[in-house]
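First, one chain by itself: the form predicted on its own, in structure tokens.
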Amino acid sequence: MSLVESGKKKIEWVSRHMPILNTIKKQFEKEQPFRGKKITICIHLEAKTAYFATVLKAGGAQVVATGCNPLSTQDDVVEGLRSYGVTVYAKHSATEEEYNNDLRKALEQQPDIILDDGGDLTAIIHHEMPELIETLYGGTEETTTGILRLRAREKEGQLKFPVISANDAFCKYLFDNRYGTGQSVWDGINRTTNLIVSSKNVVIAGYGWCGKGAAMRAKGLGGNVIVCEVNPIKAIEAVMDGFRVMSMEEASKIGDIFVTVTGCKDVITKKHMENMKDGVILANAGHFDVEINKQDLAAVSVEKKTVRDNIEAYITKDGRHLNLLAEGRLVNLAAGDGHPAEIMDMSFSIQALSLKYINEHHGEMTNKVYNVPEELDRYVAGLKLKTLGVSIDRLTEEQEHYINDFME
């Protein structure tokens, strides 16, 4: 009972921060757009995500929810949100086959619709639970991991049911990507190390936005903040936003504190281990936890231990400590609450009206990879607005026909 108390605790305290949520939670008990309709979601299991569950729910439907990162899963918002009616498959540091049980018995409800962060749901329906796809109206996908390996799909045509990319919405990347992780992931390291930023060089691997929103809060930080990139034009952007750009093995010599942000494999490896220096920070803020290569920071060590909660020193041979914060994993959820719940309000007000969206129109959708409709983008920005008390300006006919209008 007192996890459950401390759950609803929690996802009553974000439901206060989250007015945009709260319009459309209105708006979903009105019109029980999901009625009858079974949706299962894999997703970070906090306090955000919980409440977000409860809108879904408010609107008719059968939620199902399991997490997308075994650490990022806390066990009293799971039972918290047990006792508003969600069913839900996840406990917090459960194994990998435990992790990949839970994924199928959230599957095994035969949802008409899935929420996906990272793609794990879409990849078991696709390879060990086809039979699901008869009946599945198609998804959306929270991050941009999961979109990455959906584009893939679709560009081999395997992608057997529409989704829509919530990730590459405007009210998404321009504030969750860049806002919502350039603070969380800030919140997670200085919490879990207790160290300062301040005059120290920090490694930025990855300028997209999330890796823009964790540069741009190093340096407010007072970090000296270096940038790696494998993108020229990005690279080019990082120095014009006034960072040093270069390679990982040059920055892996002088490097206090290194943050991965890629989305992509062995970012960090042993030759870049074999040159930090003693006491480095090592720290993930992609979807999975592949960018630092866990298995070379074994290889180089002749020691790991646990120096404080969610740190795991890797000593090497010659005495340096190489510092791991949660297991590599995503430093924000695993080792913080996530990102803010005012940054949330808009992703999860993005993929509700998304989740809405498949629902009335998957007939006329096709098997591919669609962006969150532009109107949903504009609906959601006005309403964060409504909520920040500001007014914008709007065009008279005349402005209209003026831009709009071929002029000789």
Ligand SMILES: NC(=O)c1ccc[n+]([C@@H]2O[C@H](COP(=O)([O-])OP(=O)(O)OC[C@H]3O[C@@H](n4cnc5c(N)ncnc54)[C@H](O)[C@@H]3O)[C@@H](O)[C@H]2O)c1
Second form
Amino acid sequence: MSLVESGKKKIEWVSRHMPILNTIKKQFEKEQPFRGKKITICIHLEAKTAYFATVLKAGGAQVVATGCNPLSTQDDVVEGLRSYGVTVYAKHSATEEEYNNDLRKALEQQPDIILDDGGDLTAIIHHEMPELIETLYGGTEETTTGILRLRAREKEGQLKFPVISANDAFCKYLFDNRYGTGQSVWDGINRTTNLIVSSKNVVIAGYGWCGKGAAMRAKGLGGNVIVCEVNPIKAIEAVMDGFRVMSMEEASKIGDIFVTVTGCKDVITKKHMENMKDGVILANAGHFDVEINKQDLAAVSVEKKTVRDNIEAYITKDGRHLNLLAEGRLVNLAAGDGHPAEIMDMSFSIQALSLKYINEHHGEMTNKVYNVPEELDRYVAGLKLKTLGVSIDRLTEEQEHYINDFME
Ligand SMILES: NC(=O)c1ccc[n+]([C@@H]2O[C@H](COP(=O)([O-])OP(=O)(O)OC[C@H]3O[C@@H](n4cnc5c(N)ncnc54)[C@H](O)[C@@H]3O)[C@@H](O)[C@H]2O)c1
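Provide the structure of the form predicted together with the named molecule, given the form predicted on its own shown above.
Every chain and every other molecule in the complex is listed next, the one we just looked at coming first.
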């Protein structure tokens, strides 16, 4: 199969499993909300995001896409997406320079709206291409890390256009971060290692939404889950959920599989690596490739070799193999296909409606980070229930009065 054929097949497959987005696509085709508008998206370029890009195009937008992580870009999907008339600047395993140049090229169309995942596009606009700000309506941000960076920028008064935090929609983080990451992290680890999880000590660093999902599914696979946290409240939550909680210092001595999902850097460093058992699996599903310190891995080892696709063994002086998956980048994307389509159906429906919202309301918006309007969240949740064939109760008028009176 040619690259383009393979990419198109992947895109067609996911399109059959994204019913909410299909409903929105039909609306967009009819209403053409983005007619004449330019949208630049920076996102993990795999089949679901590619299908999402075609939905924006169906709404009349001129879409330029670029990847937000060189290892998650799938070259066949890029070709497939191009065949749908979307301009794409991305390739798998691009060097840092190539990657940044692709972001710049994607911005050269002078977008009216951007979609960012992790904040790289936003950083380039602010620091290198500020001339774009004048005509930019605003943007959306897909993930926790990007939002943290945006809020820091906003706090310093340095955010120069309005952004909607798609990540903070209930229909995003409750499902995407928890159930999406929960499933796809284990899909990535299992298909890459072909080893059993059951009976192993699985160390999850970070008990946020992603960590909760990863821990829950590790337990389901029979792993003995250990959680490492820095937030005492999250740590109690993990204890109450039935997991052992300890410092990474302690966990590093007994863990078999380590998964970092903190959004922070240097979660696993030299002092932990020195404690680790032979054969440990190190995977990151959090932020870029900085959670497991790769310089430290190199420092504690005398040799590094590729032992299986996407697995590098760092071999220590005393002969221990510390196995790093996917170069320490997001394991579910760099060594898997990312979240299941049904999960991304919700996330991208939130994104599509948020982009439409910015297109229609940018005149009233200021340079702030906005939450997704609640009505959009509820609309997507309603559509999701419909696709699941689930009906729920409605408040009667009397009940509504009762609740409101009670609240007063
Ligand atoms: N792999 C994916 O597909 C995917 C999907 C969504 C989000 N993410 C990324 O995963 C990361 C976590 O996202 P989230 O939504 O769970 O965030 P979150 O803020 O809900 O959770 C992060 C948790 O990590 C803890 N933490 C921070 N630094 C730590 C450290 N040094 N050691 C131990 N714990 C620490 C925090 O206290 C917090 O509880 C982010 O970087 C986000 O961008 C990845």
